[in-house]
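This document starts with one chain, in the form predicted on its own, laid out as structure tokens.
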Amino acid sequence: MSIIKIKNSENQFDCDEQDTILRAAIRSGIKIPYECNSGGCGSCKFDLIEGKVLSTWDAPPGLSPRDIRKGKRLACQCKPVTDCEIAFGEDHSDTPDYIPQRRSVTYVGQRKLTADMSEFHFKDNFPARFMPGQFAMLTLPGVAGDRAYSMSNNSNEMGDWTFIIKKMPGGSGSDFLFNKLKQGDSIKLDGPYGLSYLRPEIERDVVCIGGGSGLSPMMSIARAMTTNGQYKNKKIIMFYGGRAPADICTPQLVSEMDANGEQLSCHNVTSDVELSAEQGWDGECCFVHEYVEKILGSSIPDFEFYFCGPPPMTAAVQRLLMIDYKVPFEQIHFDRFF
């Protein structure tokens, strides 16, 4: 056990062996900044004032070749060897409503959404908390690292926890668990994690805006707003983006939220012309953010956004709402997964 004292602060936090110094931070109860928890944004970048961390990924994709020279380090990839002090930038986060628990889930079964995704069904012995649009840490037997993946279902007593997947190729992650996770197996879970969760105070009609299993934590957002009365009066437009005609999944999980469209509605649309003409489509074909603009154009900045999906498309959307309509950044949440 390590002691962790952040530079400049009263706060400091105890870090076990088996956590990293972001996921026991955030376990105390501690605000640092961070979005994916898998190396890849470089949110919790931080500087080693004193003691000794040991690296878990020696370049992951969140640091620059100019962070490593300068010493930079990730939160999400560090494990103390030493009591340490580090320090940080400022985090104007707001904090979730549910500390991080590591746990083991058994597999329960998939549920076939297009060729290559599922929504994976795990339970536990105990409750299942977590705010809508967080993800969780999978540790996978046989794969390196864990996967960060978001929950697609809400909160609740029974210990359910579900996960839209999509199959990557050469992805060991997805590979496990489409081809040699079975029935009865149990792997370890650690989360809920994620700031770019449900606003329950939210005043505006949501936007939500996913492409491949992004869609995850969208339909969390979702299901949590046509199943909670507080939120019986805002109204919700999900956005869904695929390739090509067969990966849209959207209509029969919309159709088994809300069935006559009074409360959500769902826009979809492909990117691929060729496959989308060989395959029939007579919807919009271009890109999600595009289509976002076209049908809401100059209202943008009245909704409040929640999105998820490849790394070329939250940019995309980001531009969109930040420069091209200065939606205020309090009305945007996303988590950069990469």
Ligand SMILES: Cc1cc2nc3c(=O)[nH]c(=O)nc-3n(C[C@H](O)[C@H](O)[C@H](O)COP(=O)(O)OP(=O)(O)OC[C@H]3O[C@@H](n4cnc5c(N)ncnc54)[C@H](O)[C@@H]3O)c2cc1C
Given for the second form:
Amino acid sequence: MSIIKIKNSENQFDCDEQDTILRAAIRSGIKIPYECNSGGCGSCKFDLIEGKVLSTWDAPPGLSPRDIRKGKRLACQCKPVTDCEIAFGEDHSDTPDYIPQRRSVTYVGQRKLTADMSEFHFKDNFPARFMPGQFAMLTLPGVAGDRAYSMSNNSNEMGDWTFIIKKMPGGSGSDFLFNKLKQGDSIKLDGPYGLSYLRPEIERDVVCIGGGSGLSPMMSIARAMTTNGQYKNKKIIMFYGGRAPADICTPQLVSEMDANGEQLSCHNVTSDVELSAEQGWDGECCFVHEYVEKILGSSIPDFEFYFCGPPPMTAAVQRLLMIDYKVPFEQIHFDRFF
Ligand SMILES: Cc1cc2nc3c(=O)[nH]c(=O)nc-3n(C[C@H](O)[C@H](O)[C@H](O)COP(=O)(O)OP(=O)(O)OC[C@H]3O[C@@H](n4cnc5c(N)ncnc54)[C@H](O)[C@@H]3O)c2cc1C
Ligand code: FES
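Compare with the form predicted on its own: the form predicted together with the named molecule:
First the chain shown before, then all remaining chains and molecules of the complex.
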């Protein structure tokens, strides 16, 4: 066990050998900047003032060559070897309600949504508690580093955790999940994490935008808003972007939700012109951010936005909202799937 002290603050916390510095801080209720918990975004960069740390990933993409030259490290990829003093940039994020916990969950099964995307179901003996939009870290046997997956369901007493997961070509984590995991197997789950969760106190109607497996947290938000009475007067407009018509699984998922067209509407769009023509798509064919602009136009600043997907998609949505329509940053919540 090491003690981590944060420079220029009263905050210090214990970090045991299983935890990274980031996870131990969040578990202790201490706010430090972060987003992906996966080494991709660089938000959790810190300076080591005193002590020794071990990096669990030699060259994480969240550190640029300049960062490495300057001795920066990532709190989500470092474990302390001794007591340490560290320094962070400023953090303006909120603190979600639930402290992450490590647990062992049992694989129940998966239902296929498209050729390369399934909703995976795991079960635990204890209640599953998280905010809609958050994610958990899964430790997968034989896979280097944990993988982040966003829950597609809601907090529940039965211990159910579901995730919509896409099979990535050559990806070791998704290969394990799709091809090696057997019903009844146990894996380690640590969570919840993530700051891009549904804010219950906000009065604005909600727009959810998902690209690919970015659908998972958007389903969690939509499922929460259509089942929890506190949201019954708020509209949800969902946008879902896939490459080809065969990727569009939202009509089935939306039809299962207990919502009327007044509260929930869903707009699907494909981006590959040739595949869309080949597969007889008669819907919109463009990038999802372009479709958002086409449907919402000048009303864009009136909404609270949640979006998830690959970094180029989230960057395009961010540009649309913040640069083209001057939506304040506080109205925007997103996760990039590194
Ligand atoms: C916040 C967040 C939420 C996500 N939610 C979902 C979701 O709901 N559904 C979904 O399908 N995908 C989700 N992803 C993407 C997911 O975590 C994986 O990146 C994706 O499944 C590909 O993993 P892979 O192992 O198949 O591919 P790989 O190419 O083997 O691994 C890709 C990712 O694994 C991590 N990684 C690789 N090597 C190491 C290492 N040595 N140490 C530590 N980490 C390493 C990195 O984050 C890297 O981007 C999410 C990502 C983030 C950041
Ligand atoms: S939170 Fe550490 S790199 Fe994203």
